[in-house]
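Presented as structure tokens, the chain that follows is alone, the form predicted on its own.
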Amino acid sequence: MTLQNKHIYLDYNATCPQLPQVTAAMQDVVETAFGNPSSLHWAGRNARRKLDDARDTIAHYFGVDAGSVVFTSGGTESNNMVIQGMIAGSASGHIVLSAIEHPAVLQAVEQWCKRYPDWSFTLVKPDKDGRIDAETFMAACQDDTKLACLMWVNNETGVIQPVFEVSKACRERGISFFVDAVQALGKFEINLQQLDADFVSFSAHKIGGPRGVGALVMRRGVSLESLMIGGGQERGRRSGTENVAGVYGFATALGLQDFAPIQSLRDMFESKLLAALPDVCIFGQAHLRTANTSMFCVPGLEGETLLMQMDLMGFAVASGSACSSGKREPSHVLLAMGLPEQQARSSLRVSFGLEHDEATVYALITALCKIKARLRQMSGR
């Protein structure tokens, strides 16, 4: 593998390349089921069958009833549906959420609580490994707490959160529980009957499905104030003509990618990285993280600079959430974990895919060592 002419994509937590099977399935729907699924004629019925088939497939995969699945444009919309729907549906209340949530949750809560001053929220910080303690989280709940938000897997560190413990505690206290499961999809088996959360959000592009397609799974019996008003689609919970081809692509992608076998490759990378660059700090214990994710910092080097240098050498990596790209602020996740701002600015995230192998690891380590040496030389250190 030559670094000069080989592009290596290592940003799977941001998005996965769309799988060929997904593209083929979507193309078939575009050509054969082009009608509006709300129309009563033959073209509409063809589209409705594809939509229903996809909903049944997705529901079966998650272990829920088909009526629990609401199709959206992705994780961001699903997250906002829950937060805005809960706040709009009640005059006052309190929300508990972790300080490491995706901006689509954090910023939505902050904005809507400013707009509705009778609502308030409490942020719960993680430990030094980036994991929320379930007891600490529940201790932040108040008598008027109506919603608790805890992501299943952090998108930056890959650390898995104690959603089962929190879900059980919320059910006992009558608090609605929302799980952003966007980064969990494809990383391990997901059974929402066992989780028993009120709301769970997903996004298709994290597993090789199309971008701009997602789902919100709602527990039977719960309801939200609808934010999209108009045609009454999705049982009145999200109006707008459904993206039938995209939804069918989402259903096709389920189960095609299993990231678990990548753990040995990820562990190999981290072992060799520490051997080559002993001052590197890796965030989160390996057994607490999903198999494909490694977030680390190279002390003394700006993360954005390191990322750009990696890009020039053909590597696609990240310095945090892809949704926050272009911002110069340090990772809010690392700051919440107690890291100094300078260390948080020096972070880099590598998220492996199924096509990677040992050659990828050696090329990546070589590139990092060369870049560090070059930047140190330029800075005169």
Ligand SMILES: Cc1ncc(COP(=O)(O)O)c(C=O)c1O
Contents of the next structure:
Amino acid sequence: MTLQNKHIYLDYNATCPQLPQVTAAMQDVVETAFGNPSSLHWAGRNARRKLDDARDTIAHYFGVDAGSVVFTSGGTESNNMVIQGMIAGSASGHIVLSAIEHPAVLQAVEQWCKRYPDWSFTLVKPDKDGRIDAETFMAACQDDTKLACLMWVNNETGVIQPVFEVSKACRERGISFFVDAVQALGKFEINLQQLDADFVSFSAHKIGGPRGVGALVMRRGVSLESLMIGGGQERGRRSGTENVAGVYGFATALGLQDFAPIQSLRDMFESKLLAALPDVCIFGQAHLRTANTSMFCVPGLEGETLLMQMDLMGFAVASGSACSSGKREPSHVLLAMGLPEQQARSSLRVSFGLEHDEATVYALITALCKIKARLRQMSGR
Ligand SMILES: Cc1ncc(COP(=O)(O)O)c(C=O)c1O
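Mind pulling up the form predicted together with the ligand next to the form predicted on its own we just looked at?
Once more the chain from above appears, this time first in line as the rest of the complex follows.
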């Protein structure tokens, strides 16, 4: 099979193509359950039933009560709900968080602590492999620490974090624990009873559900200051007419996208990459990463340039830099891991999906080698 002149999507950590079963289920809800779930008439009741079904399916999947699931517009809103809700709910306090959190946690904490100076925070750096040490993390907690935030899986490196150890330690010390599980969903089994965190955030589009739909799972009995004030939907925790088709699509997607079998393909890609380009450095130990993610740097080449060249050849991959105020900034995750700025700027992330096969890997390696040779020739090195 030749993959020449085809578009190959290798950016599943950014978003996944929506699954056809999800689209069909959503279409059905749009047509048959269009009412406002808060309305008392038949149309409202139809919509309410779909909403309840979706909530039950999601709660069952995570091993929690339906009342623990709050629907939101995605991972960003769920994360902000926790940070802003905690800070708004108390005059002062301290937050411990990893330095590799998604900006929807990191920047929310930074900005809200600036606005409320009686709140402060401590960032905990990962080791050189991108993993947070649970003991170091807990050592950053103070007597006034009210919230600890540790993502389950890092979106850039795919490195799995020690959330179980931190959850247990937080419980012993009476600290609320928040886990951003957006990149964990679909990567392995998730049982929230075992995790025992106070808040866990999810996003539907990382598993083939719709974009703009997510959930925050809250431990029974915990509360947060509500950000969205209005009609009192979601038990007063998040006002606003519910996106019934969206959450139904989310519930439909659960369990359909299992990334675990991709690991052998990802490992094959990495060994072939190292054989073809021995100066490449792959971040994070393979057994501590989710099955579909490879982040690596190609020394001497700008990640952004590589990405654009790959794009011209039909490959959609991500680079290790983010756009901030119109400037390309190197990844805060790689910098926190201790990488020099130049190396952080030379990085690329490939995140595989279920449709990929060995032909994808060969085409990808060939493209990377060609681009590297061309760019080296152009720069005269
Ligand atoms: C770890 C993590 N948290 C939060 C988000 C934000 O989720 P959403 O795109 O649903 O707002 C993402 C999305 O990339 C993510 O990877």
